[in-house]
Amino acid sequence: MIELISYGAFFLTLALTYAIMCLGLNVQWGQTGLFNVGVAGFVGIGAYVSALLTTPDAPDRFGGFDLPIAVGWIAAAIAAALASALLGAMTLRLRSDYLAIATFGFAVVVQLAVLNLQKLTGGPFGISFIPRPFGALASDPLVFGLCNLAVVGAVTLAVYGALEHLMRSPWGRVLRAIREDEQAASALGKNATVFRLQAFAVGGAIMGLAGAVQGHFIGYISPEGYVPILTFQVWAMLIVGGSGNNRGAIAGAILVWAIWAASGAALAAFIPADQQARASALKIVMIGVAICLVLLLRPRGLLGERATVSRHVENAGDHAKDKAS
């Protein structure tokens, strides 16, 4: 029973780290419609740039300053904004595919970066020794499994809390009403531009928050975490619980990585250990295949978007073309 409970404990909290990057991408793409596939780049910034302040004195790299883990946290979201914001500078021009490619792009940079800089990334070795939320009752993985529940499961509170206030204010309708109809939102005087590259920067520190909370949970991190199956996974999440609404991005990381552990398990148990690593993909293919269902028994996901708000933003827009006419 303990043991049961403490894998418990482990699992809902490597979820909610992927809820709070699912809480990011719903600020960029289902509240925005930024159409963002470098995911794994931001998480991997704030992952890395919080391993570096908090972790112990590395003779072999840059780094080690032994700050508290708050700190860690805090400069990994400010890193993966100002990285957000200088990225969207640059390409918040672009509309949907182009903007993909472009921010595709920078993710590979950013894990081909990690990967060769051995000197301040540890290269293909990675950081290890990252402190951990109550290490000291790492002895005890009950008691250590529940307080770094709690822990995750109060930041995800936090952002999902901050996030819904922003939704519901004058900022949060600008972005839904620049998502369905740009031009109507420019014709009331909105400077979509700037909107956009907020709302990107605000994602992107989001999503540096979750790469270092996870790091500092698994307590390691390698340039491996942060390759273009992430995003998809990322995606995947916020698709199958519904976008544009933060509750389904929660409640679609649980489920669809739930799937996903269920999926090794499955192939540890029933397929022989020397085809194991062929027979990896039908993870890729159990996701794709709950999306499918997903899509074709709730269009909106989970939890999509309440129609409610929808309705609003159209009416906006239409005041506005009335308006601009």
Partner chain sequence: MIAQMLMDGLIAGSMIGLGAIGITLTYSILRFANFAHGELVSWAAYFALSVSTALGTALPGLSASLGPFSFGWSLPLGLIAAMALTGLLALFADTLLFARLRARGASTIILVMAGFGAALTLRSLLEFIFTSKPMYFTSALQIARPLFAGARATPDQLLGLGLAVALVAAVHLILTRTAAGRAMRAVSENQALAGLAGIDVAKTIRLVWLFGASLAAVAGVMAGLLVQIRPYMGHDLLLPLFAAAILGGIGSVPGAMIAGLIVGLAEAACVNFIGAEWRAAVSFFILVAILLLRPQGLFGKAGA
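Throughout, rigid core stands for the largest set of C-alpha atoms superposing within 1.5 Å between the two forms. Remember, predicted model here, so these are calculated numbers, not experimental data. Residue numbers count along the first chain shown, from 1. Compared with the form predicted together with its partner chain:
L94 is among the residues whose C-alpha shifts by 2 Å or more between these two forms once the rigid core is aligned. Relative to the superposed core, L297 undergoes a Cα shift of 2 Å or more between these two forms.
Starting from the form predicted alone shown above, please give the structure in the form predicted together with its partner chain.
Next up is only this chain, free of partner chains and other molecules.
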């Protein structure tokens, strides 16, 4: 029973770290319509910055600085926000899909950098001994697990609360206005590029924070943790949960992570060891198919964004399309 509860706590804590990434992506995609294909890069930056600042001094690489965990988390969010702002400033004024290509490349470069800058990141060996919250309690797995769940849960709730507040604020309304009709928003004097840039940086900051929280929960990070598959997972979580809806983002993260973990366990149990790498490719096929199916059949996801446009306007759009065809 105790084992079950501590496994449950472990599972839920990890799922919530993905939920935070998903909330960050929701600011960018769900609210603003910015397509970020480099989620793994921003998460990775957060994880490495925080690990570098909070680990004890290591002889074979630069740092660590042994700072408190909270400092690491804040610095992670700031670093990821700066990276997003830089990337956004270059691409957001151009056509919408250039951002997708640039973020795709950005993730490749972050991956290469953490792999190759061995003096800074530990290279392929990664960084271990990242301080874990409540590390002193680690001898009692149940208490330790529950305390960590409480901390990560609190961070998730805080991010959720802040985002809900932001989305209801004039700022959030401008974002949705730009997403729905950029010309109309510009005509009202809103600078679309500046608002997009802000939303992109806020989303990036949240992803960086999520990376840091996850790194500290696991206690070890390495370049393999930030490969493109992470980006795909987070995307699947947001799309399935319902982009535009913060509660959907959290629910989607937990649901997709549960399916992912369960199918991983099933593979380990039923597939012979030499075929497992092959079979795990099918898990990724599943994610790809899920993304396509949701786009085709249920574009709003499980919990879609609540309609903000009058349905008459939507019908008028259909009517115009009928005429055109």
